[in-house]
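One chain is shown next in structure tokens, namely the form predicted on its own.
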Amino acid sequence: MLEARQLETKLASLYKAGKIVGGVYLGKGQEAVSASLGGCLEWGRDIFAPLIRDQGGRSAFGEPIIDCTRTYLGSAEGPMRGRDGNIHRGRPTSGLPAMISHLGASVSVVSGMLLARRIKGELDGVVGATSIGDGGTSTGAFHEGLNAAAVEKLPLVVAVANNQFAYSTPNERQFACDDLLDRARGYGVEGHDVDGTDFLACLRTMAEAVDRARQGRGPQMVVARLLRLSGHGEHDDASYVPETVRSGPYGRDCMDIAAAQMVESGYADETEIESWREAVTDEVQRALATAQREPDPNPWDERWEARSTNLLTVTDP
């Protein structure tokens, strides 16, 4: 969580300085939900398809921080070789498919990856997970994907960050059901509700959902109640969020709650937490410095080819 917050703070500064091409979308306020989910999964064994506010989950799952800085800064050494949008990065062979902007589509992607494991006899003990926002649960891709996963009884966990706004559209203008968990029940999917600002509650709830999926109980959906503590992206000032919502229970910062819970439980004291913060700040600075020194992609040196059929090969610039 600390790493995600420090990293994204730096990325926001670089964006405002004109050093990043494309949008920057922060997970500020969602770190507890995202990191709890990613931390319950195993790199190289499970599958995790993160969304735009899932840096906490990416780090907890095992994505190297250098993958993030290289992709945002367009380094040719990054996992996408500087060819794709800055948040569309992944390592599919390690269980981290690249993010898809069409919200809801990752539900089907993860389900397909789980089905492929089943066909190959490699599904035992595996869990696939993805994240989505409240607005994304109104898309057709979400409903088709969740229904198919339920029918196939796949070990899928869908984390819904109900941050009260689909970009600028409030919940009351998004859906008419009493609770987003109704959408899980409608497809025969087990649902879980959690306060997304409460770190320990997120840990317990995500662990339960992942365990149930791993035990063969089919898809699980977790709805986390929280507030996005930034705009939709760094281009958005979130002026549409009423002050009554900002000052309400969802406006709490999960980072502050987590630190207090660590101290209260005796897991760490304030001095140790500060040392963690300093350590991740140094790590972030090193990763950014490395990416900034690396070359940009050079189209004249590229070999664009369809490797499976070899129909398209460019050898002479």
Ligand SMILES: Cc1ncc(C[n+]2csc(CCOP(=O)(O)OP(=O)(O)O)c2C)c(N)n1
Contents of the next structure:
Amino acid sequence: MLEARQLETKLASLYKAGKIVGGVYLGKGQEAVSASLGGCLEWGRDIFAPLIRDQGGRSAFGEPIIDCTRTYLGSAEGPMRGRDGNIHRGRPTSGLPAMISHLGASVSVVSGMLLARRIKGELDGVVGATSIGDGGTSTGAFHEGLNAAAVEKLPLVVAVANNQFAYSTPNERQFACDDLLDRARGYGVEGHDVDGTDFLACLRTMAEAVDRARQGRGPQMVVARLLRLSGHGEHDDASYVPETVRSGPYGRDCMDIAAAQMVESGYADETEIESWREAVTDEVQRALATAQREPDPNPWDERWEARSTNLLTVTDP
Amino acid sequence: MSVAYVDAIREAQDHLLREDPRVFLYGQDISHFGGAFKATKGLAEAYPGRVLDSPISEDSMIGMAVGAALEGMRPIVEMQFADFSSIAFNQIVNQAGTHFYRTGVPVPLTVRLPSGGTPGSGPFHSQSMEAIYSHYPGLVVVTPATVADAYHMLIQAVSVDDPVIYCEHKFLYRWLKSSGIEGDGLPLGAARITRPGKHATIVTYSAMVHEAVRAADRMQEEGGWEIEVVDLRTVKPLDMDTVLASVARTGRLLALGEAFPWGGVTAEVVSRVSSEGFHLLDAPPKRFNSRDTPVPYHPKLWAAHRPTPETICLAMRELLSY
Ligand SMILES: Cc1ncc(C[n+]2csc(CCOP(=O)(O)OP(=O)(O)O)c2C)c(N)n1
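Can I get the form predicted together with this ligand as well, since the one above is the form predicted on its own?
Now the complete complex, all chains and molecules, led by this one.
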């Protein structure tokens, strides 16, 4: 969480300084939800398909931070080699698919990965998770994906960050059911509700959902209520979020709450938390500096080929 | 023994399931029912757990296949009709098509599209989608026209690391029969000279290969014309070497297809021959497609919507009289 917040704060500054092209999309205010999901998953065994506001989950799952800085800065050494940017990155052969922009599309991809493991006899104890926003739950892909996962009874966890807005569109223009959890019921999927600003509650809820999926109870849907504490991207000032909402309970910063909860529960004291912050700052600086030193992709050396195979070599195996 | 085109598709899938544990089939009504066209008949029983019925969710069917491919499987997805792959368009072109270029990790999956018109099928069970998918980078698009190709090209498609759109023609399913599935060993991306000739070339693919051959036979009987028919077999990538070599021999080109006329495979062929082989041409290259309306339901309208041997002959006479 700390890493995500610090990293994204730096990325926002770099964007404002004109050092990042395209856009920067922050998960500010959503770190508790995202990181608690990522933290419940195990790199090398589980699957996590992060979406737009998941730096917290990526770090907690185990994506190296350098993947982020390299992709944002367009380094030729990064996993996407300048061919895709920002949050559109992953390590698809390590259980971390690289998202496409089209919302809802990851639900079925994770399901397919889980289905493959089942056919191979390697599904035991595995969980696949993905994230989505309130707006993304309106897509056909989301409905199709969750329904198909439920039919196959796959160990899928879908974390919905209901941050009350999809870009500028408020929930009342997005869906007409009382609660997004109604959707889970509609698919025969177990639903979990949580206050997304409450770190400990998020941890407990995610752990519960992930455990249930692991135990073979089929897909789980977690709906976390919160607010994104930034614009949709750094180009957006989010002026459409009314002041009353910002100052309401969803406007609380999960980072402050998490720190207070750590101290209160005796898990860490202020000095320890400060030392974590410093360690993270160093790590973030190093990852940014490394990516900044690395070469850009070279259009002259680029392999302008979207297929991996020369077909004329393909005869009957 | 006589093998129908659809049986070859079934046999190929049987072979693939038997030989390759990475292969599984996913689609609507394909398990115990055997598929809308019976292309998977008996396979669910022979390969338990590897022939799976899907919900009517084309988007998620392809998303699932991409995920499975990432995990080392070789999924074959059956669309019930090519027309319904429009619902999966996003997953096909944006998820599967971009994946290798973006990440360096290929997604080996095969999408079977029961394509093209049959009498009475109407606007939504008749479409030819090859041009749409060929437009997008990252996909291989194949259009087998013979029983042997239906068999061998499906096996080859599954061996390719990239997503392959396998367009199988519904009109050929039962109508086209052959004594066996013995192939001629052509690789996937190679076109075939189906009928040699010297006065003009028809470049075509899928069911239109048979209409072109009929038209060519008539032209021979009527006027002694020797028309060469090139079967593209794979429309993306195009085998321009074979096409240009044929045009070099004949000097005249008709690009023929069943798909809608705006853009598409025939436009690509004419455009590439015009720019890469302009000096080979003795007449302006021609295109002939179906009409620019939805595919009509009534057999009489349908027959007048698509190219037929009669109308192909008309186009050929024009081409030859230039
Ligand atoms: C299918 C699709 N349509 C539109 C967009 C453009 N878009 C990107 S993010 C976004 C808002 C998403 O809102 P939500 O799902 O609530 O997530 P949040 O941004 O609030 O985290 C939109 C409309 C998209 N990426 N995908």
